[in-house]
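Below sits a lone chain in structure tokens, taken as the form predicted alone.
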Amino acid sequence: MSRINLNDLDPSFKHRVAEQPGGQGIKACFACKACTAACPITAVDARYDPRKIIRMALLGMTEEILHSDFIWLCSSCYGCQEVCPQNVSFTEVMFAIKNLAAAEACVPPGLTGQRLLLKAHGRLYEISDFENEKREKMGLPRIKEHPEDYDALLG
């Protein structure tokens, strides 16, 4: 078990999360673990534990949270919110945490790659002439890329 250095904790982190859209409920959690029991991701990856993530945020373990890859595992199924006796909107809290991570450029390379693909092609993969020729042989219309739609939506 690793030790926590109190000098590395950021007591303002929970307030930063709470100030984000969706992050307001983070301080209401009393660690009952109902969210973790309902989480399908926890069943396949023990690093993802909603109760533990909230505890880490409340303690101010900013670096450990924002630089982790486990915060990106949330499937946004809202199962945690459905069982929370404190009505903590944990999925929304996760969006708030991910927004803080993105603002500090702490995004996994795969997501950065997806953003670049969206910007270049307006979709998560390039439609080449090969795919369009296959489509034409099957009597399907050609697919046109519209990266400008991505720029209009997300900038």
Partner chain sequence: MEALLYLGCTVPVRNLNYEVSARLTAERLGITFRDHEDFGCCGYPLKSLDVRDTLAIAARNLAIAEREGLEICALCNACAGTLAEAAHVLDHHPELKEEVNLRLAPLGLKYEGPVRVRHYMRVLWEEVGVEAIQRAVTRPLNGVLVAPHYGCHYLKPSELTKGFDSPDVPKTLSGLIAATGAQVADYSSLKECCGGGVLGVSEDVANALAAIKLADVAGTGAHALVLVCPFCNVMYEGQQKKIAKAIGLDRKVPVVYYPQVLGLALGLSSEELGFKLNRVKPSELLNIVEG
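Could you output the structure for the form predicted together with the partner chain, given that the previous block was the form predicted alone?
A single chain, with no partners or molecules, comes next.
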């Protein structure tokens, strides 16, 4: 990582994270690294490191975090928050950070695609006649889509 210039840091970032639902605990971190030790993603890809992400967030490295690829590598297994001695819900903190990135349109394309599917079908998979006929052959009830509700909720 390149040298950190203190003048470029954004001290408000940690407060923005803490204001998101689930982001409240971030300021309690005392950097023990239990989260990183418990993280199955860190074990296979060192780009993703929970403790490092928290330190970056607390320092206010907003741009480096929001425009990074690594924040999207969290598998949301909740392993980190189960072991945190400070009760930081780090999985939820990661969702808060990803939400802030998404608000600035820094999102992997697959995720925006899922949003469009929900607006169009109310589900990740379209229910066609083919699907319902297959279900009926196995004695299972037909399924209906409710795209109007999902479209209304998601605006």
